[in-house]
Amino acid sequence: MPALLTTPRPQHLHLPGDADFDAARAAWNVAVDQRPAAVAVPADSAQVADVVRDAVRAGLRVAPQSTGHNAGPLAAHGLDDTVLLRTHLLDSVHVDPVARIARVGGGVVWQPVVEAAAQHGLAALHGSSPDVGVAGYSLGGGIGWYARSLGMAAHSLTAAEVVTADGSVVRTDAHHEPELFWALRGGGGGFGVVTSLEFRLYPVETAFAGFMLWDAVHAEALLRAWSDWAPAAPDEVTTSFRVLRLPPMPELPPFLRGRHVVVIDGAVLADDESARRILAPLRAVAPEVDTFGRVPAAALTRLHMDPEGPTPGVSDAAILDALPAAAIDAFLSRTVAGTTSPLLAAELRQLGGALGRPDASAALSRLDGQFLAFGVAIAATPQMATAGHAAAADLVGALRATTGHRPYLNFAEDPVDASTAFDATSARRLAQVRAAIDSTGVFVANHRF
């Protein structure tokens, strides 16, 4: 590696050795281990492009990263010969609210973002968590609570700045290298480093929004209700199903420590009256607790509870075509009904609606399918990863069974062929401007063709 131990070493450099060696490649789920040749902490585009050139120089290849929250198949690959490129320098948010537009750094996570946004009466396409990477999940679609309304991030995705395999930095949008931004949208990494990101806002200052909670022992009735709502809903409503098994710690609520419960949860972005119209079916199975009310956009991004902070994970998911009454009893029969499963989760995402009409201008041009499948388990020890990893695969192994499916990448924890998320088309396509733009593969994405 003789051009990236020139000496004296750039600051943001990190070789293993190092004292702070370990801190820098950890990744946001701490039960990924991730063991690069260096990692690489830039603090503008200016460095971002020379350390891809220097890594191109001493025959490395480049894994740019923001927060590591997918970073189980980028480990699972080895990065024996990789820069791990740690992108969280790159922070800044700026919010047009004449032009609707926020421009934002590579390494931005989605809290700051809605806030800004909120302060113009404006809301960005986020995911159900505050602390997930802008880039990540915007370039591998990004699915939240505006989904059925207003589709996935990755098309609202407007311009983006991108330091390319020779180490240019260039500025890609629907005029400018079109083909790379048709790939961005929705097509994953692989590409280039995103140093900044250009997406369109929404005129949303509230939701109707909220979770109802019931005991596990009524999870067949809801399922069975649930999922028969939730293909014909309006798409106005963008909902999540859960079975939860959620451990007694002293942070949680006393009525939910050490109980098997289901939520649903979600917004709606109509009018309280639509919105309770909407909401009847679900309220007629009497919830315990029923928080829907007209709350805050920015409230909505610690809507669904996810963890925040370093974490440790392991879990399995899949796009389903239906949930016929096979998939539900393999659901059930792996979640409660006296089960002992190690998954803290095991979710159903109400897809349909924008997300299902195409976009030719994105490589996602949609997403077939009226759900999305997840199971998810705490890896806090080697044992617990293995009995959670295989309880994850089992239940969404039996409802493929069931169903056709299709995998959605920002949520796939293992390799998979990244062809296979894409229409035959789209995914020749996707090859051939990987190819174009990075010959000699510098770049190494989660997921590889």
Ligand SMILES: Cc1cc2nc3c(=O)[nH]c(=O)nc-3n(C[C@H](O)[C@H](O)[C@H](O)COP(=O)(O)OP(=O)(O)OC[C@H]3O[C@@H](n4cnc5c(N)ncnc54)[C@H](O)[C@@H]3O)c2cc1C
Contents of the next structure:
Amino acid sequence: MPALLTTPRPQHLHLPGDADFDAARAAWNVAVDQRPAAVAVPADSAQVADVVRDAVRAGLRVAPQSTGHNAGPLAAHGLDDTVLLRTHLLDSVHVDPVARIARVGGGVVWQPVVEAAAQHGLAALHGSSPDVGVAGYSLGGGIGWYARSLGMAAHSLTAAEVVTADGSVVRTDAHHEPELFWALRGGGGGFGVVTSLEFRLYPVETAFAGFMLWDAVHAEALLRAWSDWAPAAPDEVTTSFRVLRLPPMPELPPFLRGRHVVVIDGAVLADDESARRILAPLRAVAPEVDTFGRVPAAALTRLHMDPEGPTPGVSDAAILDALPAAAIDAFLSRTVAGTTSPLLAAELRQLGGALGRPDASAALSRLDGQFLAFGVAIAATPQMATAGHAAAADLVGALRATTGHRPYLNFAEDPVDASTAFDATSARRLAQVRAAIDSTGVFVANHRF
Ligand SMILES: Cc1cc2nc3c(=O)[nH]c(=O)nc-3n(C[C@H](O)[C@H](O)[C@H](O)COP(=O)(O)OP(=O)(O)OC[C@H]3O[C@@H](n4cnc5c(N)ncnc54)[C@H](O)[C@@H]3O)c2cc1C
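How about the form predicted together with the ligand, since we already have the form predicted on its own?
Following is the full complex, with the preceding chain placed first.
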């Protein structure tokens, strides 16, 4: 890569053999071993443009990455000819409380955005994890606790700054480069390096949110009750149903340590009385713990207790049209009390509501399906990764066999044909946008068409 080794060598470039190369290439998901030709950590758009131009001159490709939460499919294709461009130094956060817009750098994670917005009584459409990157999450769709009422994060994107394959810095919104803007709204990261994003904030200061917990012996009754209730529930509520096998970790509170439990968590954007009415059918199944109540909106980033900081994980996931009786049987036979499984969580997220309504101004117009199924295991060793991956694939494969299904690219941690996540017209249009803006295929995204 001669052109990358310009003199003086840019400080933001890390090459194999450098003492800090392993740290520079490490992804959030530490079970993924990504081995790029080089790692660049630029601090502003101008440096990003330099990296892109230098990489092209050296005959290399460029893979933007903010955190590496979805490093699996990126690394799976091999990165020998690719500069991994880490965006975490693009970390500015600015909230305009009057316009109700946030403007953030292309490497920002959700927690600081949520905190900055909350100071003005505003909320962003973050997901269940505080340290997922705003960029990857929003470019891939983005579903969180407000999803059934306020939709996907991608649909709230109002503008982006992008460094394109020729090193230009382009601002795109509904009026400038509208095709690129359409593609960024759910079409993924294959169009350039997003150096900043602007998106709508919502006047949500509090939510009626929390979790209910039962022993896993009640899994069957609970899954039947939740899966009957979820598709017809009002748009104000978004929940998740999980069977968790919690390790006996001292960090966990005693009522969770080493237990096999069912947890339903979520949020309702409604007044207390309406929220209680909406949740009544679930609360009637007598939870052992019920924390649902009015909480500050900013507390929702930790409601799901997602792992923070580098974590080794393997998973499988699919959007399901429905949960027919055969799907419920398949889920229960792999998760109820008495069964063994390496899965930390077998999860079903409630879709529908605003997520199901089409928005033609976004590449990912809607999420077509009632549930999002997800199985995840901790992969601290290669053996754990193999067993956990097999169990996740077995769970989600069994559910797929019972109903119509498609991938949700944010939750797809193995390579998939990305076009299958879109309707045929949108998939063709995405390919055209990519061909127009990056005709030589400089950019490498986690998911490829
Ligand atoms: C613990 C956990 C919790 C999660 N919770 C949710 C959730 O509640 N809802 C949900 O929808 N998803 C969720 N996800 C999935 C998450 O949205 C995806 O993994 C997403 O890709 C992460 O984005 P990232 O930027 O952090 O990851 P990265 O791996 O850094 O990025 C993924 C891809 O996004 C693109 N990309 C990232 N940054 C840029 C950039 N600056 N410019 C151009 N392209 C870029 C690239 O193609 C990159 O390969 C979760 C994942 C985990 C591991």
